[in-house]
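Given next, in structure tokens, is a single chain: the form predicted alone.
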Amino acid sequence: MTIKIAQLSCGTEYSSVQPEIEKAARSVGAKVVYPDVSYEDINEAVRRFGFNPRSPQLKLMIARATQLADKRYDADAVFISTCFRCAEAALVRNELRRFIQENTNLPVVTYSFTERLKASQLLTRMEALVTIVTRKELLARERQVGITAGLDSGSSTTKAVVMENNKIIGKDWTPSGDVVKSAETVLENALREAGIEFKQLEAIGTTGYGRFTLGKHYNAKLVQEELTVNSKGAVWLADRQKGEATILDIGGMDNKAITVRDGVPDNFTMGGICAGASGRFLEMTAKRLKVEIEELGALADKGDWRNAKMNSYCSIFGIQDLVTSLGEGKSFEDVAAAACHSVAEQIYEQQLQEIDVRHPVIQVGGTALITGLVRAVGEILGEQPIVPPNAQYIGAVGGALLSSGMM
């Protein structure tokens, strides 16, 4: 079965950006498709939307999506792309992402395209959406049973977790070195912990970059991205795995936010422009505070933001800002604040804007241990986040709990 993902975009066939996308999707067993329109769907499709854009590509994006949502068109998933530099298609994207979660059950995946695309940068996204579709009952499953592992092979830590009959038994992580050495390292003391031998272990499920060399090494029974894992550790872990949520994962070099619904992700954006509104930002912040980036968010919980305001929408920038505010006199508080909340800032402004955020929202990872963050986020949102316990283990947890079901 060849996964269908139909594609509404503006410009990409202008740039080497379209060859990138159909090779991304055929990497995952699927094929990049476009809804059949006539010069006369587009015109009522416009009308319809109740918008008219300028550019003409835009307005057959508009019909294509109205194909889908009249089911005049099968497809399994929607993959919505348009450049970063345009307003009116960042407008337009948005607003047809709304239109075709109202009107359809497909799963959707955004992004804005710089002319430098490459396949493998879009590689999780396309392998996620072939994921919800095929194993949708998978990633429906609640329970974990039997003895099994997840490992979470991260850009910045490298997580195991081992699990028995739904609880966790064993864990431990540590900085990300060589992808195997760190790996073995992790599950090692994981196996310890929970007082069973390697061979005890029923399945092994690993995510992360490091996911493929870790599947070959293990000969692990899943092997897959981490937007679905993460999002299947993150529920599970703060108990939210029937109804709606909205999964906040702010990580080392990209970020992600994904709504769910009974467990199951159906719209998800991942990435940034850059790293000042990921952990990378913190971490710079933190060595030039000299202070362990596990004291930053203590430290920036008793200052202001107001004071030492910053804008980290590029690294460089902001650590300009930062230098700027001490030089200035600002306490290391206030300059804590300010970091963390101009990543809140920028993670509302460049992702949170892309879906429809649904409550409650769970924040995870390790920066959800940065308790300034945490609180520059609920600030933002108007509702503190909730930040379930082992929240930096929500990847391995995760990997432990769906190959659990692939026994």
Given for the second form:
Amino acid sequence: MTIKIAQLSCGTEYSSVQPEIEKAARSVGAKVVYPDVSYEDINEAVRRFGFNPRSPQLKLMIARATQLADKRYDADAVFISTCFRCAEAALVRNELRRFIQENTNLPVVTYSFTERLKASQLLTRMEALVTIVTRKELLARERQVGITAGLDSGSSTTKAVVMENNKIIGKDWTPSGDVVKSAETVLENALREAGIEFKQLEAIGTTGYGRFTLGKHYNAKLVQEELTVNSKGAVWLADRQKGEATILDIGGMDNKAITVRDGVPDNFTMGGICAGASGRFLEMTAKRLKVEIEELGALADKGDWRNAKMNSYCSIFGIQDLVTSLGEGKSFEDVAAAACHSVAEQIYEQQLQEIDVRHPVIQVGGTALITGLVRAVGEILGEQPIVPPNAQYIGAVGGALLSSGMM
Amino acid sequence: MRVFIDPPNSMILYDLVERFGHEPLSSMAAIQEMIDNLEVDMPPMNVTIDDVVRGLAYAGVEVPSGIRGRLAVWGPLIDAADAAVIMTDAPFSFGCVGCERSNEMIKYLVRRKGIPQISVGYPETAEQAETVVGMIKEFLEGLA
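Switching forms now, from the form predicted alone to the form predicted in complex with its partner chain, please provide the structure.
Next comes the full complex, and the chain you just saw is listed first.
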């Protein structure tokens, strides 16, 4: 079965990125399609949509979206993409995403590109779209059964979890180095804690950047991108399998914001533009403040971000702000709080604007252990996020949970 | 003379320019050349990353890539033009480059070049159409 991903876009063919989009889709067994429209359809769709952009290609996007909403064109998922830095297109892109979600049940992802876009950057997003379409039953799984393990090979850390009959019985993490060696170390330690031998494992699920390498190494039953796997792990850990929620995962290299309904993701955004909005920036901050990353949150809790200026979108400039603040005699506590606030602010401005935030917000990933960051996110959202226990193990838990459905 | 037309993919303007003895510089020729002569397979336009980078000659790096890619196709045509025929306020079915900012920039580049040019409004009636064609004919016949 080939999954049809409807592309609603402006500028891709003039930015040299269209082949990359199609390549990414093909690599996950999907095909990019373009809803057919007539001249009359365009004018009528724009009138009905109520937003009349000046650019004709944006009008065409609206008409194509209307075809999907009216079920006059058959597709399984939607990819909405426009040029980075185009204000008119950004407005249309976001409103069309909302329009598609209000009028269809199709999973949708939005993306703003530059000419440097490569298929690999879209791979995880395309894979997630396909997973949501093809693995609905698996994603609906709420309980883990048997003895399974999940491995999450992330950009910063590698995590392993061993589960037995819906309980975590072993876990470990380590900073990521060699993909296989890091995974072997954490899995061995998790198995030791669980009192289980490797051969007793009935299934393994892998996720994260190293998922394909680990999937092959362990002959894993499940090899799946982190967007869907993490969201399952998050709702399981937070015991929010029913109803709506937003999963916020501020990672070492990129961030994910995923909306879920009954534990199944239906919209997500994955960024970011710069490391200034990632866990990596907080690591750099901790290093400059000469504290362990585990201590940064408590330090930030004692400070007030308003006392130290830090509002850069770039990690390098952010560190310059940090150094300047320290040079001005600001306290480490205030600077730590400002760094956390800066990351939270950028997540809000860059990513949470691309989805409709549903409540509650579940904050997960290793950075969820940085209490100052969670507090900053709560201040900006006006609602304190839920941080489930073992929040850093979402990917591994999701892998163990979902792989138990493939035994 | 080589006459740039705007919208660059207007078949009607192309025909008028050719009919009155000049060489139309249009999207059709530019795209055809990219499709025929480039040993790449990037349909539908065969715009490559090198083209988008070449678009920096017409707009800075902060300009969206889709605009720079378009300008990389049409900018050289404007550079090569001796004259231009511009139709304003035309519906997109008459011809367009898909992006309003690119449309504006193309018109600006033509004006900045300072070549002989005629700018006519899109005719809404048959009478207006006759007048417009007459104006374009007179302009083209007047080119040396």
